[in-house]
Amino acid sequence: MADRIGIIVNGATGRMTKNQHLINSLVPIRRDGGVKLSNGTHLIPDLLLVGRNADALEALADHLGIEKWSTDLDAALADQQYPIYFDGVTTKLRANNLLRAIKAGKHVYCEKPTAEKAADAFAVANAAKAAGIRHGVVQDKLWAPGMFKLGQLAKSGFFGKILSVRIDGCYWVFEGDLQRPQRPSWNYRAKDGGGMILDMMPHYHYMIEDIVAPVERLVCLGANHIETRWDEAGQPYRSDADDACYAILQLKGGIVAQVMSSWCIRVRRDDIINMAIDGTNGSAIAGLKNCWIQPRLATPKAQWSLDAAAPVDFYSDWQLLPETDPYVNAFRLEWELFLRAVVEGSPFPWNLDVAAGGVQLAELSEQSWHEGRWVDVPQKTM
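For the form predicted alone, pop in the coordinates of just this one chain.
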């Protein structure tokens, strides 16, 4: 037995929405017969694609075998056959779109950040709670295999007392003059809601707080390393948004976290993003795919020497955690959890309240950078 559930997908032709939310998540869910509910029923997404470019929408819908698309968001929100609204548009438009969807009585699910400013993010969260709708925000890194294993280690008590956390994130984004850039040009324009801090600090917020502990205070330095980039039309433009950030965060319990995130760094590490945790009983380092551990009693005696090229192989004594379950795309997995939450009322803690905390962390990081000082992070701002 199968039931349908209507989902408005706004920003359907955008890079992330098209690839992760449609091609890797909702379309495969449809193809595989839907999300299985606790009563045995299968829930099949009925998709309405929304965007600004009719030709691009029609081509995408035809390619994916989706019948319905529209350039009229108001008409889509008025359609009672579609109780869920997903927002994958640019950050600058998101808060207003979410408020419109909430006013229309839709359950909402969206990319992050949920707004440019913390006050707007908390206002959206409050509106959702007042309306009594279900709401969720994409926090995909928590279900990436490596990060999921890191979280399981923390829950199991593997680390003992956690001492410190390190996050090394991102990669070199081509400027656009010699190679096609991997990210859209709006990411590097402040007026369009771009910037590394606003883009990635909400990710690091949920990674740190879900896996380790809440953030209590921070100091952050942002940078605009590359000031000229080339847009989608091959034209040079001034890149005035921060493209890197360097932060120290103090977490609850005296834990210290270091975050380095840059679109101007060439990768020589195990993955695009690495997160390491050191504790009294052991350490672990995870990328998006894999996680390695080094327990206390398996820790080698570190040595250095100016007379030998490499007296210790610091990679060889780490144990790769095995795969115990088949991998499911992180975006798809969270979609399935959210759809079950809407229909069955199951808990979904990765919501607009939590995401507003991520926007707040980004805003306070920018404040710290511009004021050149430590700032406290309120534990609850509503």
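Previous: the form predicted alone; requested now: the form predicted together with another copy of the chain:
Excluded here are partners and other molecules; the one chain stands alone.
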């Protein structure tokens, strides 16, 4: 038995929307017979691709076997066959698009960040709450297998009392004169919306708040370590956005979180993002792919040694957590949860309100840096 649900996919031909939301998520969901609901029926998405370029849309729809596409967003929003609106366009347009979709009565799901400014992000979240629709935002790192296990550990009470959290993020991005850079040049120009804090603090926000505890207060230092880079055309340019940030966060319950994120470090750790949690009963370190644990009684006896030999191999007392389910793309997993939330009313905490908190955390981090002081994070009154 199968039900169907219509989804407008706006920004369909953009890189992330095309690859992650269509090719890796919605298309395979359709191919595999839909999302299985708790009553046993399957829910199959009908897709309406929206964008600006008719030719590109037609070609994509044809390539992916999708029945409908349009360049008219208003008409799409007016179509009652499609109760869900997904927004994957550029950040500048997102808040306004979301408001239009909410006004049209759609449930909304979108890429992050949900707005350029926290005030706008919270305005969209409030409009969604007032309209009573379901809303969700991409928080893909939570379903990366390593981070997912870290979250399960926290949920299971593995850590005892959590004491501290450390996030080490990113990696050396080639300057571009010798090796080809891995990231686009606009990421390193302030005027184009580049910068580490804006890019990564929203991710770290949901990783910390979803897995550990709310942030109460922070101090952050941005840095612009590399001042000249070479762009896609091989031309040098002034890279003036922050390419690293260093922050100390106080979380609820006396927990301390240390965040280091840099495109100017050479990585000697397990993955491009590592998140470590230390608790009274055990510790864990997760990358995107894997998660290792060291329970309290497995902690080796470390101490200063007067001899030359390091007395302990500090990698050997960590246990790699096994896979218990085959890997599924993180974007697809979150889509399935959102679709079930829409039709079954199941909880979906990864919403516009939480995402607005991520925009806010980036904003406060920049403020802390520029004003050279600790800043408080306004607490939600729920």
